[in-house]
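What follows is a single chain, given as structure tokens, in the form predicted alone.
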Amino acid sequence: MELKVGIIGCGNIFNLAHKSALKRIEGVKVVACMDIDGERARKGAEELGARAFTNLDEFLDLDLDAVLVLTPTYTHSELAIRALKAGKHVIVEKPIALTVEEGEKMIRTAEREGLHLLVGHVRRFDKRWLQMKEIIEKRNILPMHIRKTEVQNLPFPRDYWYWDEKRSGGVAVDLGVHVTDFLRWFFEGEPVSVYAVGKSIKEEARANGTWDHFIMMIAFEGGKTGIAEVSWAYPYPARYGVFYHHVDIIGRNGRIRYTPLDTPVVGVAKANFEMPRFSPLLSTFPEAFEMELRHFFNVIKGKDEPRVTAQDALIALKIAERAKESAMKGEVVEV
């Protein structure tokens, strides 16, 4: 059975990750690429041997099994709901939506239509974290405290949608859901409360009245605690690698620590000195996107149960949403 797939959104994440992954997956045919920017739609379609569209109604009239929604966060809910109502399974990039309320509407629509709604929490498909999870289980580490840091220098200008809270949710949501989901996945338990602090460091953040550095202290059931630190303000020039991770896990029976800064720096001296980025997405190995999409397509074909559900994605967003509330109030908030 070959799945007929359509893409909505041919911008950043499509070009950095999904496009090359889709080229390598058998049993899937991308038949249409849709974007409000006609040139982006045309280029995407050309590369995947598909038809280009700028009109959503025409795109959704096509005979498609599944639609990938790879657009800015504030559009996720409307586009996913329209695709589900048109009878298509939906794979949507994280965060599931801009707000928990919108995410709940998406989930209700998918349930009503009897279709899959799958959310791209790609960290769950990254071999580093899968291997770490395996070691925790095999060695019976029993994590009690986890600190997870994901920081970058956001390279976009101040008028770009990422900097607008009303379109991206800010760093607490956009990057935060990766870490809140990671903590819940590793603890295998539910959050109880959160205390958070936000900072506005870069000029772009201050101009938009948003935080670009955000710290969450999350209490989980069973006396477990997680610290999630996310930032768009890290002072790395973009070419030095956009992302930096740090994980520290303290368990009853051991400790696991991981940071890319533990490994020697590889430098290239030419006219100037560079540290090459061997992956355009140092946040996630590119093959994780391929593994994620293969898995999601198998779920749609009925060959697999979802490793990460829309409900998981909703809870990750809920923690981030409550954390923003905590940072504004300056007090602990229940999740």
The other form holds:
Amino acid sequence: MELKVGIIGCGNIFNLAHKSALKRIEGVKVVACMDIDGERARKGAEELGARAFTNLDEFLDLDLDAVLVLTPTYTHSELAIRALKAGKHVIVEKPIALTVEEGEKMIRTAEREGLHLLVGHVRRFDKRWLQMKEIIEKRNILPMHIRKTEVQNLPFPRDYWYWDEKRSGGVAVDLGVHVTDFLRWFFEGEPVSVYAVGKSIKEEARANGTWDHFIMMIAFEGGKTGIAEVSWAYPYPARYGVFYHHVDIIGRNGRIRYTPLDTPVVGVAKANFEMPRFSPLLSTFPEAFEMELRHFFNVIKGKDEPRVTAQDALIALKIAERAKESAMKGEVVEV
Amino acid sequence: MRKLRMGVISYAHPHALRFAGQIASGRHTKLVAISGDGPNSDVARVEARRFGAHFYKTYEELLRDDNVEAVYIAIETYRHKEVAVRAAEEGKHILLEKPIALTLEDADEIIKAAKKAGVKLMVPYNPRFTEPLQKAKEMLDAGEVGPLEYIYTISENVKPPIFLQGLDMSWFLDARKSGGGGFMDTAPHGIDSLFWLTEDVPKKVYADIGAKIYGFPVDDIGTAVLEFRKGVLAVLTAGWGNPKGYSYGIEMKYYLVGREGFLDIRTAYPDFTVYQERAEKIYWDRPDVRGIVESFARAILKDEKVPIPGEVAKKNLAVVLAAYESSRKRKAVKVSL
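Requested next: the structure of the form predicted in complex with its partner chain (the form predicted alone having been shown above).
Next comes the full complex, and the chain you just saw is listed first.
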């Protein structure tokens, strides 16, 4: 059976990640691309051989098996719920929603409608972390202390939606959920409490009254410690605006450390410094998105159980939300 | 400049090995006496013979040696006050292993005794004497990365001291003698470098410290979030988290995020690697120990201020103790320094 798929939101993440993955996945047909910006919808549709829409009702009237929601975070809940109510399975980008409350509503709607709600926690499909997890199990290491860093210099102008806490949740949520989910995944346990501190470093963050540098110390059950550092304010030049990840796992019976600075690159030296031509930072993303989508489509086809559930996504968001509360109060907050 | 005649009190702390060697070979220092108090007194005796220094069984005898002008004290932490106060009373200048003492009250007594006797008191923390960190500080001060915003540091992470061969390190696992485990042992280094880099002190500390890795009766690793008065945020991991196979003896690492730039400082000392059944890094220079001993000797011989006086070491201890308190109570702790 071939799945009929529709896309809502043909902006950044669609163009960077999903578009090329969708071209490679068989058994799936993208039939419609919707965006409030007609030009973006048209371009996306053209590339995927689909029809373009700017009207959501017309789009949802189509006979679609699944809808991919790839829009800014604050619209996730409304769009996902409308798609679910129209009888479509939903794959939504992370974070699941802007707030836990919205996320819960989405999950309830999916349950009521008997449809899948799947959230794009792409780190769970990234071969670096999958292999690390496998090694931990194979070599009998028990992680007790994990530090995960995801940092970048956000290249967008100050009026872009990322900088607006009410639309993106800020860096604590936007990048934060990647790390909070990663920690739960690696510890295979639940968080107990969080202490967090936020800073506004870049002009864009200060102008918008949001944090662009955020530290979470998360206590997990069994005396395990997770340290999450997320930042949009690392002062790399904008052309290096890719993510830098660092992982340090200290455990019983071993330690595992990953820093992109230890791994192979092909750099070029010219009069002006250039981006690396090969870098593990850049190399795993496309494959991860493809693996994620393949997996989600198989789940929808009933061939697979979800490796990461909407509930997982909700807890990842809940930790980030509590962390923001902690940073606001300056106190430890129970999760 | 003439040479300062120094004695080493006790080989309980393994740093005595490095300091004795440096004192003996220093440009402005001479090692004239060693005492064998506490654990590893046999090692102390052998070392005394090796360096041609006079060996005393106890520090009391060493302190009565008029030839000794200054002492490096490497006895177990719980005896710091007793020995340092006596050294001051005997008019000896003091280089006292960190942490300064078990409690802030003891630290005060040591500081007071040194002041009363008119002797110099210094506590050695290594990172600020390492070349990469000094370079970084220079760059910070020159404004090359803009105002400092955030520091992440592992400073320092080592293998548990009981993995050291040939030395009795068991007192490190007894909190009554050491004040704590891996965090107490290593966090003071990182805290000092944060003081120095930020030229500020923290106002609030949150920490998670525990016996997480090895099942020792004391903590083996901890991480603290430190909010400094003038706005710098720092995260510091310290302890004994490195497994046996970890190739570095000491891991020291700093990420400094300024508003306009980023400094990545990853090695403490120049080294080469030996590959056998596992890889091992051999440091071919320890400019930190040299810097500590030289600056201490210079301060005495030229009657200048020591770079890290007792007051700074007391603040350092206050932060360490606040971190332990925070971890115990599971809440953030305010510090007023």
